[in-house]
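The form predicted alone is given below as one chain in structure tokens.
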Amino acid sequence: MEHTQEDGAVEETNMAAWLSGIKKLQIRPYHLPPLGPNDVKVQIKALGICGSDVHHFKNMRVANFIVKKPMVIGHECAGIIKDVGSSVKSLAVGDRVALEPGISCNTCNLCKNGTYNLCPKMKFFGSPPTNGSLANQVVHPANLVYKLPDNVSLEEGAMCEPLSVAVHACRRADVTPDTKVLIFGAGPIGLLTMLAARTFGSPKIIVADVDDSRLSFAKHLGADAIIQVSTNIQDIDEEVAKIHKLMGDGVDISFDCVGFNKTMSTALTATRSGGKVCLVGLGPSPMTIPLVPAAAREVDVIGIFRYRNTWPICIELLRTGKIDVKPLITHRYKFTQEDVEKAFETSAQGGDAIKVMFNL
């Protein structure tokens, strides 16, 4: 679709995909906010699906964000810088870039604290109701848009977003060379965090999930060990003996990637006392777990929500080949109705389905 501007030139009209019911997504224009003056106008090339975009496809909600009108979907993009705003400085008309989704309020407490990412008024693209970006164009601040080098690709850009909560979740841990670690989950933010843990330095990495094809997918990665896990919590026992003989020596940190009762209590149980659990994944809420126990050891439980301040750490692991992410993308579409309804058909079913990824 196109229009004609006030001088005469034929504009192409943005086209986005917008998500107005369970299951039903469809192409149609999207009006973008004007340029301000620290905005970059960013032609999006490369946007990947991520499991909370599943969550609003498949639910129209995802834990306490609910989907109320139609919104566009989407949030780890990259692309081309095609306008900028009069004050910025920092980036050009052509540069390739990859752009952090949320916008904070940079004014309340937890902004000026430096912890950005649990800022109560983040808008942040696909998050209900923050349109997202799996558009032709999207109007970004300029300083959350981040220039890629050369040999880093539009794909792995737009795996910059991922890869970040992944690194967030390294860093809120402390994992070190001598931070032995078990994942729980063989998705994408699960191998990404292994990936990123061994970057960090972890000598043995384990990693538990229910699917063999998955377990498989890790272990070609680079996983030091595998173990397939059931959903049944009678299991647990007999699956952290497995563990405890894996590893050979304790769990110093565990990362639960996926949020059940039966993953968070394996982890509390399988790491070592004085040990930490970072709950990555969120799944259902709430969750009945052996607290006291793993308290009694003082096993440390934390939380992450997102990222903060990752965008240049994750781009230069990409550039310096220290991460690779491009055997995670395993299907590609095109920006066309049929391909959009395909490509989140796929993500929803899983199975072989690491990371979709639409090329625009």
Second form
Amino acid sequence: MEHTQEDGAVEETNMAAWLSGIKKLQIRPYHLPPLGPNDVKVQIKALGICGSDVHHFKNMRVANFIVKKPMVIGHECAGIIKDVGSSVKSLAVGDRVALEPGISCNTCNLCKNGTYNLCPKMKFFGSPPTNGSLANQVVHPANLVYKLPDNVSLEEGAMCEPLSVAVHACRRADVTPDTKVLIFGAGPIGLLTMLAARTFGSPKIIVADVDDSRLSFAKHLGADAIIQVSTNIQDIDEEVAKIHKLMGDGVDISFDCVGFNKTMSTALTATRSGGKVCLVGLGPSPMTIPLVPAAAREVDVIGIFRYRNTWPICIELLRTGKIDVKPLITHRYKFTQEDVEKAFETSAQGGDAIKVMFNL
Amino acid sequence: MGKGGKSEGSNGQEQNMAAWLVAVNTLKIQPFNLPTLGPYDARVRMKAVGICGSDVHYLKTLRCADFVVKEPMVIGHECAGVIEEVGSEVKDLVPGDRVALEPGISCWKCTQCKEGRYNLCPDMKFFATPPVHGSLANQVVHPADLCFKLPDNVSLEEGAMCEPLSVGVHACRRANIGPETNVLVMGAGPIGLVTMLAARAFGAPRIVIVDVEDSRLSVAKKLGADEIIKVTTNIQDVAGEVELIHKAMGGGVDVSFDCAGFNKTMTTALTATRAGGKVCLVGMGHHEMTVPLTPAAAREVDVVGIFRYKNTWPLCLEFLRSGKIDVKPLITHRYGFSQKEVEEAFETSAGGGNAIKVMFNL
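Show the same protein again, this time as the form predicted in complex with the partner chain rather than the form predicted alone.
Everything in the complex follows now, all chains and molecules, and the chain you saw is the first one.
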């Protein structure tokens, strides 16, 4: 949409997808803040939909984050630099970049100790009250904007965000060539965790899910074995026996990329003494789980919140082809009112929709 | 104190006696034939044996988690004594040495053992964990490498206390306690108290301890807790208690030790601990728990599990030798080794309350 400025010049009005009510997304003008000396202005070209975006869309909240006023949605993004602040040396207009969504305060203890993802003052794209990035353009700190190598596409750049969750989980859980891995959930996060675990050297990876088609896809992407499980808590013992048979040995690390009683209970039971269960998926709370028998075998539970210091490694893994995220992009939409609505519907349905991507 | 339990056989040799768990709530002092002394073994005359919550649990239910007492078993595992005889290959110990015993014999062949996490050995043979006999006896035979010489200024009772103290030490290591970790301890029973003492020895600058019982909290304060808070068993009270805890701590809780292991204590710990902190689950209350794990995990609060200990006796003995830790106040009741006293001792221990550690002197 164009508008005429005071000096007669015609400028594009920046438009964004605003969440203004339950299941109510509207493309409307989005006025950007002025460019600070350390900021860049990015023309967004690729943006993926995350489960949390869908959750905001359906509920106007995620956990304690409540959408109290209209908010621009979206945070998994990449684009092209349109303008750089006066102090920005590392980036230039025209650079293709991926964006790390969260601006931390850099003054609290959590930030200074390197755990900036836990900063209580974090301003994160699409996490109320901070506006997201499903827009023509955004303004963002240059130090959170990473140049893409020539052979990494803008869509792959946008995939760095969910891939970062997987990489952070593999780091926290300490995946190595010695660790056999079990993953619950073959959705986008489970699949990326599988790809990241392989890159970190895991010699054997089993993926579990309720959905046959998602499991086939996981096998296609390189799972050593797949196992269809149920949502029934009674089936745990049987499923654990099957998992152990498939693994041939102990499960060193389990990633629960779903976050329900059933998956967590299975993970806690299946993981060997001294192993780890990494809780990545954010499901309902409280959970009812066999925590004591697991703790009494020194199975530790590792928590995951987003990521920290992951863009450089993600970009490098994509550049060298060590990880190929392209097959995960299953649906593409344009930045129009109709397509925005369709895209969210598709993403919300799950099934064979893994990553739904906007091309702007 | 009765020296009862020792009796002579027909050839004048001493008959080794032990306290056997023969049925629910039934302990009997009966003969206990020792195995022959192997080249790497030591025969130890027991002098001090403490009662553990697990011993009481076996007495009351004949089981503990998946371990079931299927035939009579000698009870007891927290012990210290005097070397009577050593095997032919034993170089570091001689008769007369006062030693503390580490109860568990691991296999040293499996991956867990070889990687140093021998406490997780699937073939572990542990005093008084069925089917392995315990050490509430006149004498036991045990691998010499699991008998640790006591420094001159450390008593046999303190030697026996190394076992529960080891749980506290292992927990502090796994939770990485140091001069920068503010610590919350849930439960002021023997394990909560040794965990508190260990945390202080590891350098924790501030320790807040909570319990439902006033008298136990007073003991904790006397033993050096910075603050004590009385809490309830009511899940509704979590939010209020977390506020009190934060106030008492004066800052964030870096590490919480749940030494009780119930929904309420775990929920409080998971809620009270700061982002990036740790909750160490030491106590084994409920098998299945209903807890707010997701919000805690989403703040990267990790849950660290504890099973017994590994490589803790040398450090415990050094803490006791230097006086950095004083376990003596925890020994609240003492009994001799006679049928009547064994029964009374277990009753006292099971009663809890102002009974912290009940100790046998043999």
